[in-house]
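To begin, one chain is listed below as structure tokens, in the form predicted alone.
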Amino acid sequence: MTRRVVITGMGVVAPNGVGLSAFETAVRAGESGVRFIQELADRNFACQLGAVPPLEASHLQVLTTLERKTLEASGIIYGLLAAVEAWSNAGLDVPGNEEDPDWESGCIFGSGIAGAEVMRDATYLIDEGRVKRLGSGAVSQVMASGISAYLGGRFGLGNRVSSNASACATGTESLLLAAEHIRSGAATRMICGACDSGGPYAWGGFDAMRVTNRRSNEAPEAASRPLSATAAGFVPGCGAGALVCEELESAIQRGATIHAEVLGGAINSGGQRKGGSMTAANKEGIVRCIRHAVENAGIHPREIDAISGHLTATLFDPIEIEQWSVALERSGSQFPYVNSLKSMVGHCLSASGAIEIIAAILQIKGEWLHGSLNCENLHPKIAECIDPERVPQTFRKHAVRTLAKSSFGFGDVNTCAILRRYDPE
């Protein structure tokens, strides 16, 4: 019998809300976390906007005294805060240091540039010949597996503990990898998700590529415009999302709250061929990913009620919608409802998929759809594919049973996860 995998815990550090309660309130209300950032202006960035979680001192109290004293990597801090909330939300205890590891629990938690600030400071110290000033925490804050190492120690995880990195697809990929690990019988539960740091050292390369919005510095909340004819590039963001995936029988035995079920999904690459490149997607790769995800989930394309798109407010948005239409063979008023959380939180890079999955699950549980801000003038090529009514601009009550979440990343990599409201039958 195939093991069913459910979500029993969630935690989030997002630009428009830190913690599940604040985040849900902001998403329902359509609150933007995009702000003008003076530091970017001072450094001559063309895009002087960013979306950074509004952390307060009270949020940091869940960190240990040592972590508060030594951690400088904002991405790892975001990841720890989100993961601690998810673990608590799942009703799980943290074992003491003298206890055995939890051999049935593990972690797949990804990042892109979680320690950008630490890398910058380390470079200066090394160039100045002051390598001894790096301190003992530099390595753990800049290595790719830094976040999963911190989480493994925090929760005493004895199963697989690793980090994944697939650019903007990282967060959704981590969920699918964790679910497959449980489904195979290798673990009972996994904490998964993704985090990324922000600021000039994380965002500078994107500004140089001219893929960020440099036209809207005077209007931050109107700057992130997925699906819109006047989209002018993405607004960079940062943060973290964390989820506890668990084998269904374990969740039932514990009496855990089940937020949603992971029906399946797919991960692939377009091979950077036939139009695909480091920064563009092979269209056939996207279609194959979506179709394989639907097949893996064991559902019919007509069962998908809504899509949480990747939708970054770039020229790729119309292409993405077109490939969804081709893959599902649905268009016009038959197309699922579609929205983009990036309209509120910007593009949180490697963390984007994880944060957006949490918003997706909140919609499934609450039977509502969040609006996509700033798309009152829908891109004409998108309007040719789907009925504009299928793109909510504001909060809308709507029963969502099955939702597809896509994330596409640099390197022509694709992910698609299929989530469903938990049904005991």
Contents of the next structure:
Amino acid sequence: MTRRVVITGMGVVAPNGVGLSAFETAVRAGESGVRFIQELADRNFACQLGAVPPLEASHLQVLTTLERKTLEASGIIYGLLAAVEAWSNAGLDVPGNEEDPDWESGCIFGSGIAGAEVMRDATYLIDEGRVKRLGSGAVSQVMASGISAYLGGRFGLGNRVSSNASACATGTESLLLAAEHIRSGAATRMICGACDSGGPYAWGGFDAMRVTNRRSNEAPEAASRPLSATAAGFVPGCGAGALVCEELESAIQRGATIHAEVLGGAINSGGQRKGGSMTAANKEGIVRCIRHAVENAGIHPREIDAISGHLTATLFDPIEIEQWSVALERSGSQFPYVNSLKSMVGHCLSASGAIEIIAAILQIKGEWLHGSLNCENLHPKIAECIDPERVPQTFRKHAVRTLAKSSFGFGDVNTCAILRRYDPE
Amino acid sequence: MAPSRPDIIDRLHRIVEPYVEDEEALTSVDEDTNLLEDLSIDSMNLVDIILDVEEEFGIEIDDEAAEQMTTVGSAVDIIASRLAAAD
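Could you give the coordinates for the form predicted together with the partner chain, as opposed to the form predicted alone above?
All chains and molecules follow, beginning with the one already shown.
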């Protein structure tokens, strides 16, 4: 019999709310986390907006004194805070220093660039001939597996501990990799998710590529416009989302609260062929990814009630909607409801999928759909493909049983996860 | 005027504090206290403590001296000698 995988813990550090409760309140109310960022203006960025979690000193209390003193990588700080909340939300303990690690629990937690500011400072010190001043924390804060290394120690994990990276698909990919590992029988539970640092050193490359919105510096909250005819590029963001994935029987035995079930999913690539490139998607890759996810979940495409899209607010949004329609063979008023959390929190890059999955689970649990902001003027190509009513502009009550979440990334990589309200039958 | 030995110990105490998880161990620090064994400081963090000491006292500690800083007393000896050399 196939092992079922459920989500028993969630934690989030998002631009519009730090911690599950603040985040849920903000998402329900449609609060934007996009702000004008002086540091970007000072450095002549064309897009001077960003979405940064409003961290306060009280949030940092869960870190150790040493972590508060030495951690400078904002992505690792976000990741630790989100993961500690998820672990505690799952009702899990942490083994003491002299106890055995938890051999049945592991971690697949990704990032794109978790410590951009650490790399920047280290570069200056090295070029000034002061390499010694890097201290002991430079390696662990800039290495690609930094976040999983911190989490493995924090929770005493004795199973697989690794970090994944697939650009903006990282967060959703981490959930699917964790679920696969549990389903294979190799672990009982995995902490997964993703984090990314923000600020000029993390975002400069995107500004240079002209993929961010450079036309809305005077109106931050209107700048992230997924699905809109006037979408003009994404607003860069940062933060973290963390999930505890667990084998169903273990969750039941522990009496854990089950937030949702991971029915299945798919990860693939368009091979950077037939229109696909480093930055653009091969449409067929997306269609295949969605179809494989539906097949892997063992459901009919009709069963999908809502889609949490990748939908970044670029020219790609209409293409994404079209591929969903092709893959699910649903259009017009038969199309699932679709919204984009990026309209509130910007594009949190590698962390985006993880933060958006948490919003998706909150919607499934609470039976509501969040408003997709700033798309009063739906893109005409989208309006041709689906009934505009399928895009909720504001919060509405709606029972969502099955939800599809997609994230796509540079390198023409695709992910799609199928989540469902937990049903004991 | 060069700082007194108790003053150096006091400032050193404040530097090592964040690196010590066991708060109990910090209550009985004297010159014989071994940084790694008695205070259970992660050996990796010794390089950070040396950087903090250099900054706090405005001195340079070379590798050879750093290796000798195993106890509070030996650390104070090295700090005091570097301060004296700077005078």
